[in-house]
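Let's start with one chain on its own, the form predicted on its own, as structure tokens.
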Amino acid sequence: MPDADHVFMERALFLARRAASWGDVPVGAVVVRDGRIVGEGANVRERDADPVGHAEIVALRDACRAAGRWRVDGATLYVTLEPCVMCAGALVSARVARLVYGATDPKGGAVRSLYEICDDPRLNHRLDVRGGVLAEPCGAVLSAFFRDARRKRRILAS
């Protein structure tokens, strides 16, 4: 039987594929508390012309609206790509207890790759972090999206 991290990451992957269907970078996220999803989101930057429309932010907003408060103490956020600086900061601010991510982001990751915001002892909150859960399929969705985008640009340029 798959562990809970894999089950919830599969849902995040489903949401990532939805983001790709409307032209956004395929990243999906879910917020889980007490074994159930309380918030979810996918990238909507392109769709909504929203510079902060990252999957993590959308999922956190959804969870906070449902809870009626800005904190999600005790929750785990699952996301298909290592969070950026903005999203890692939001996770700290929202008091997320645990982060589980799929693919690493060597160009923009702020949890392990470029920075370690979720572990920074200077901040008022730290998260438990588990990276690399379903990393291969999470990375494959992103790779396919960017490969297709490059192919389309080459066709348009011809």
Contents of the next structure:
Protein chains: 2
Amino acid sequence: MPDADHVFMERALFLARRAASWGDVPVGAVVVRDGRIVGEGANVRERDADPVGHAEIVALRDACRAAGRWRVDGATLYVTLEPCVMCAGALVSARVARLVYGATDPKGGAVRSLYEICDDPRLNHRLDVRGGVLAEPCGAVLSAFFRDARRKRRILAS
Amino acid sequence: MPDADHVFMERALFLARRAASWGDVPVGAVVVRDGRIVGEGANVRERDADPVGHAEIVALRDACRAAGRWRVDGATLYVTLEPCVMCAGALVSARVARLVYGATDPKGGAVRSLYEICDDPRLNHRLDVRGGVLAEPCGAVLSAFFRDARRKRRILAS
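Switch from the form predicted on its own to the form predicted in complex with a further copy of the same chain and print that structure.
Following is the full complex, with the preceding chain placed first.
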């Protein structure tokens, strides 16, 4: 039986696949408050030439635009990949209450892998964290994207 | 004799004062490449209800918009206050070559105070860092802002 976290992560996974369709690393995110989606995002860094175009930040800004404030107190953010330093910092800064992520990022993850930014008692906010929700499909969409990219590079180079 | 770093920091300080004029914590930033300013920003978090509206990110996005790409290789970012976790992560992520900051932020700084994000050999990029440029006036504009804010709150509460 899928719980609510799985249902929202499925939506984030759908958004991740969209990012792949326009050539960005497939990561997707949704912001949920009171059981409703209030913000959505997919990676647009390449597409929009936006240095902060990661899915988490696109979803956060979407939620804030709708609410008319820069804080999203009480919200849960779902994202298909463990957040990087920038995004983990943004989650703390925007006072997100809870983070649910899918696949682990051993090379760049800043929530469990390289740092524990979301649990630092020295910062002015901490989040509840749940990792590994739909980790397998969230990771598989990334692996497929990078496999494809390598194949294309080989064809172009040959 | 002021060096180039002081000249660009003066501009960041001018932008910081602008942020105070619209009620945001006064922090300003500029992005410089080949001796020319290619991006500018001031804190707009309250004004624009933008969770990533810190001066560094506004300046980075400005530079990337002009260049049409999400990387700012070879650039120096000047900012009046030591960057937070989110902004330090954004600088690494956007491949900024060098960071020059003014005042230290003992409570939230992620470049020297709480973390050394810009020097982490595990991340995919590192920056040269110079802190303390015009630290006194950069800090003074912040102190004056918070003193004013406390005074206003006292008047409203009385």
